[in-house]
Amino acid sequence: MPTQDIRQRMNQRLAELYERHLALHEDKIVGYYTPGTGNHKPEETAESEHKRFAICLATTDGEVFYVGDHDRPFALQSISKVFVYGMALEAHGRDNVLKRVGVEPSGDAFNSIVFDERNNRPYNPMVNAGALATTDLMEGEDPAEDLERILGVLRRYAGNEDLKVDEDVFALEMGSADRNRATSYLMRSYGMISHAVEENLALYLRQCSVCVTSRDLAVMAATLANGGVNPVTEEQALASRYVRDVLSVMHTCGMYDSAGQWAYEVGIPAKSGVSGAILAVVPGKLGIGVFSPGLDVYGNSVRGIKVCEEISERLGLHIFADDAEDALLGPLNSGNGT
């Protein structure tokens, strides 16, 4: 476990990182997400959102560090796809899931209505079409049971029994889900989903409308970093044999159609959501949760990306970094900056 001196140093560096990035990047913001519209709202209408910002780190030892609006709730949105994909793998096995959802980056926007026509399946579970297919793989007797199972799993990942659907967000999303609805009906016509379209769509949008904080997000990431075991509660959230599959798809497909740039610059598995959150995983070491709702053209958090780039660079976390193996604790012990 970290010593008190290391904890103080980590908190200080997080505070410095937060202050530095709070003052930067607003010139690169395209807009802010409006629940239910599927669009970015103009920057001038989102004045109250400009300074919303939090950085949280959770280690596989169960230590949690945070700075900023760490207790402000936001909808998981696309980040929920990670955890439901893991549930599908546990329920059906990797080979059966692979028949229904591929693992190839699509290169298209997350809401594109495109499929892998050679294999009659969505390209991957991180785009909307793939997520609709993995939601369709839930095994409950009815959607209410499926939702309770999803909530139970999300609560184990976060170590927070209070996680629930924000019904206001859900109502907005459901009321303007025409593109996802069109995707669903087309998928059903091809045999890619089997449940009633409206029931499956509602379940998908409810999972996206579950609210978390950036602290929850960091612990969820640390659970994946810890082989599927929550490092704070020590509860198993995902069977360890499927963690590799989830992280692999996150690494290649998790950041919308800028996943390649992320892999090149940051080099760790991650998933973003249009609410402004990024979940990133350093296997065996660390989970990262960043929240800042200013988005770039791809729908990723502008500050979130820059914070993760800096953390990865300074701690040598990129999967291909020469010093990645021992870099996490090295800078903390030596007093170098985060």
The other form holds:
Amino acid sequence: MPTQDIRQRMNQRLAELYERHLALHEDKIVGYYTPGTGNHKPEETAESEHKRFAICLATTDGEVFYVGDHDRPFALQSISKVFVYGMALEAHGRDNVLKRVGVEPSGDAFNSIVFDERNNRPYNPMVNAGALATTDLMEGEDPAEDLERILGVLRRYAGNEDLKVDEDVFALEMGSADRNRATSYLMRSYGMISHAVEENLALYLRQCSVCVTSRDLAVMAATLANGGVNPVTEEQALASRYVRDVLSVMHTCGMYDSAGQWAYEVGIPAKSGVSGAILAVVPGKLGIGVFSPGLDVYGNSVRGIKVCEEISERLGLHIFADDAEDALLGPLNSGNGT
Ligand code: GLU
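Give me the form predicted in complex with ligand GLU now, not the form predicted alone.
All chains and molecules follow, beginning with the one already shown.
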């Protein structure tokens, strides 16, 4: 357990990181996601959204540190893909899931309608087509049961029984889903989706519309860092043998079509969502949840990227790094991670 002194220093570091990035220049922000428009709309939301910002860290010891709007809810959006992929692996095993969705970075946009021509599989589970395929692999009797199961799993990851679908976000998403709908019909024609298109689409968009806070997000990330066991509640959210698969796909495909740049600069598995959130995992050590709605040209949170770059650099978290500028994390983790 960290001492009071370490906690205090950690909180100071976070506060300083927050202040510096809060001032990040507007010209780096390309847009904000407005549900229901299917695109970025800077002018309408910039004023109210620009200041929203939170950074949370959760260690595999179950300690949580946060600064900023840590209790402000936002939709998981694409980050939900991580957890549903894990559920598909648990339900069907690696080989069967691999028949329906690959593990190759596509280099295409998240909503690409391009599939692997050799087998008609979506390239990976982190693009929309891949997530529509993993959603189709849910095994409940009906969509209501599937949704309950997904919510149950998300709640275990976060240790928060209150997580639920934001019905307003869902209605807006459903109202602008033609591209996902078109992708679904194409996949169904290839036999890659077996459920009714509208049902599967609604289940996918409902999971995207589940609201969390950045504190929830950090604990969800820490659960992945901790071999699938929530370090705060000690509940298992994902069978440990699938954690490796989920993290591998996050590492190569989790940051839209700048996943390569992220792997190069930050070097830890992560997933972002167009609501402006980033979930990042340092295996055996900690989970990071950052929320700031200003997006870059790829759809990634501008502040989120910068904050993660700096945390990775200062703590030497890049998987290929051999040094840390700041030794604070060492005593924070007494080593119960995987
Ligand atoms: N609801 C979004 C969609 O499928 C998710 C977008 C995202 O976060 O990438 O279009």
